[in-house]
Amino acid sequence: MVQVNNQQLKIRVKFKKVGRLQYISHLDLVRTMNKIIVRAGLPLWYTEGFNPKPKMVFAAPLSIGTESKTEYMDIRLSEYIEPEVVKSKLNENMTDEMQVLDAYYPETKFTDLKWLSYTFVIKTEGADALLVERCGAALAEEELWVLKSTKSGEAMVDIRPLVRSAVCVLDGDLLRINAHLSADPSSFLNPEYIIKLLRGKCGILSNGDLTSEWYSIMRERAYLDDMTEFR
């Protein structure tokens, strides 16, 4: 059983953000969650000063356009409350596209989160076994160079160390990729770079017609460094 420290009482909320909510920014999510946890009537701990705010911390902020079944938020409380009560109160103030899946007092830190799994579904012209083979070979190369945004600007970066695994299969007329990508705060990999890599190397999604070509990305699960489930 988790030992709860009343001086630093923190509950972790795992939630999904899917459908139309994939298009809200992380800043919008923070603002929305702030209103939700206040309306839920939880015993919140507030910062001191002229503008007190509830204390919330998010793990691995999600990029716009990516859906997720695995989002994490830590909320600091002023007193103990049963996790199931937290889950119920929050869900009463959420939509079907954003729901709490689990709530608990954590034993891990967000810095312990090392890997995230994603499912890519790609509708592209010429999707066949040969294209799957080319995509698989591209993702298996010893070096994966892409133009990546960094703090000092854009630079060519080898993302190979940030891709633990990536498997591409043909699903009808769709390409489906299951990948485990780095979630470490110092080396987080935006899943969009997998799409960018395959655009350049394999020519996917090249005709610019959004009615005939498209892709979706779903964040699925979170892991510790040894690939046990993160909680």
Second form
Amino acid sequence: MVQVNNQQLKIRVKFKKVGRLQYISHLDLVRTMNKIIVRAGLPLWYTEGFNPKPKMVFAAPLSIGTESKTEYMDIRLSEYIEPEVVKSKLNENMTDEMQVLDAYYPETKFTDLKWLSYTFVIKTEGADALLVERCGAALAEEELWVLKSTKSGEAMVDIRPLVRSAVCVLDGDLLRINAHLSADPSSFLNPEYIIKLLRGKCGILSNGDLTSEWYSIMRERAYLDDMTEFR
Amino acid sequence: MKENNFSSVLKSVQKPGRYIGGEYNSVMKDKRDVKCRFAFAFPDTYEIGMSNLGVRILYDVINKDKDVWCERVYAPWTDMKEKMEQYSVPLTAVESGDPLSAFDMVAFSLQYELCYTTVLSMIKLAGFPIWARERGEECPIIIGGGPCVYNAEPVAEFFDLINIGEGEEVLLEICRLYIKMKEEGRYSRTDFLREASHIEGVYIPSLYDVSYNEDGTIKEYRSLYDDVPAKIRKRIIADMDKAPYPEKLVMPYIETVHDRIVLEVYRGCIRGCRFCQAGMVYRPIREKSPETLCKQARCLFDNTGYDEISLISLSISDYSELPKLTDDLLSWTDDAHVSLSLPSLRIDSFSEELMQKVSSVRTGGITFAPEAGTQRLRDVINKNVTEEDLMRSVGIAFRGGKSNVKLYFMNGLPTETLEDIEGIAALSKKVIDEYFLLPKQQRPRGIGVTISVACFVPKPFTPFQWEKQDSFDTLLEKQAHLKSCITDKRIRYTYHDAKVSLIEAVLARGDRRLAPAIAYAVEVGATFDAWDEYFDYDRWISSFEKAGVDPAFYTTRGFGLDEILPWDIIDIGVTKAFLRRERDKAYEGKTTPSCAEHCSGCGANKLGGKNRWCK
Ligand code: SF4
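In place of the form predicted alone, output the structure of the form predicted in complex with the partner chain.
Up next: the whole complex, starting with the chain shown before.
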């Protein structure tokens, strides 16, 4: 029998959640993932006690309306299974819009994840070079005050420290923004705040016609504090 | 309903996950490869529709035919409906995202009468005329099916075709006929419907003419052609062990009402509660073998990953092999972290052993349905349970740690007196007393009894189908009286809105003259009437008035024993003579034994079907 240490029972799963699945909440994702793992026949390790729960932990939950190419989930198994097998078994039980990209033994903690990069694609009335410039300038200001929901209700918060960088470009009639935003659990920044900020300051996405204006947000990559890639 | 230009709308509505599709196990086909596109429409929200067993079964059955692609459609919630109307987005199917106009057939599942307005608003949202007679060749064939069709007369003229009875075989036969006529180049809407009327279990409302007497009662139902059957006999599946059952379930991403494996254990019911429509229209009882059920359960678990299996039937403890079934299931479910649930327990067969097996009664609560407060009235309705049964059952429940007991009753049952109503309060009090009879260390903490009292609706195809419904005022008086009888703070009393029950009775017992009223109601905005927040009594009453319908004609009047009833053109197997006998026995206070004890010759045996009781 192969000797297995506890470390090898804990597996990190990196997956994407794109397309229509952006409309699935984090809570529903957790329920769904649980069933996927059971279908895949992976022996999840259950907590002891009256109401045993499988061990599944997620990093930086996504909110509805954001797609992602870089989601992380740690699971604990009760028997040894090679990460590659975990990956292929999970993928067989998922649809195209959610697929495992990688499975491995984690060497970092989720709390090490500090920054996430996002791409925003915005279809708004009046998208031209001038608007791009105004948006760029708005995001470059010294202070970025937005009404943010916090533990103690809504409050005006300066999110400048949570926005590491933000670059705007014009791509045909679309506005494109690449940004690095805080992923730290204590100061996580929902990317929707960038939209909110620009809506308020530059008047994007406000013609009132929901079928002519739209935006999409894609979470691209994850980083450690020194901006090397989180794994 | 896909692509970027709809994303802003999706972001602006509640629970956008309702509208996206893309679920694991949903069936995708290439539309160029199929000969018939079938949309299964559920006139309620995604969460409710996805939980419906009938839809799950039929979706699977139809998709097994490679020439047919069955997709699902749900009613958009009012916030989404508003947006769709604002931006002229038609109703679409979940799988392909195509509008319903791209389909050959659209079948609605009619689960409760109050969904009728939702059906019509969906037909409108799809861009079709609501009246069958106004639809042209380009419009899909609109089908109705489900429990309400045993009297579909109030909505009959909105449907091109109605499926009476179990749909597994009929729907495919309908699709095959459609494909065949198209291939042979002899399809037209009228020719197809005429030919479909020859299929057993198919009712084509437009092929019948109804006339009325001066007093408003029905004079005659006449089929327009000799080849169209005078009466439509319901279809049943003969052998439940051989009936197709899904091996996979479409896995919703968002939480649905019954988010679990549902195992249909048998169809029909051996009891004969005299108010219960399901108990009559699903006869004869046909069981599945424990072997079949275990195989289905295991397969569904492997393909879904659900952590709960619910055993479904009208009265699960009547299943003749329940101990074997639960033992076999428990041999693997515990290890797989799967729990069993039994939603329909009878008081007279509840046992300690059963309760222990059903570990999933996690909530600390348990529900029983004595239905009436006195033995006299329970005999009238043929409920066949006693006060001792109830006390024994709640005793077991208390000792097993359940501290919340929920009891279902009905107000307005035939022959009900104030004494019967007082009996409800007294019985509930006795349940509390039973708790205190237990030694202190055996009592779970925090006793609570909830009584939920519905208003009786005399349903078609029951021994009470001729009965009158209590007037609105009488029902209110009875509700108030019961309230005054309940003095114990530990008893929580909830009751149904009598206004809802009144409208339900009109829609359940109505005839074709109601259709304009339903159409009016929809015109002035009615939809989702099954939801308290959208039910509007005054709108119904004014719609009835506009259509010249007197609701009392269908409720407090009662139907004459010799009257032609709107549902007389349907043959459910059970005879009118049997229902009449049962009605007479009710008035004599005599009970009827269950089918397991004695066959009472209800007539359902003529439908055939593999079962152990029918003589
Ligand atoms: S024929 Fe007899 S056994 Fe069969 S359903 Fe009717 S009463 Fe019950």
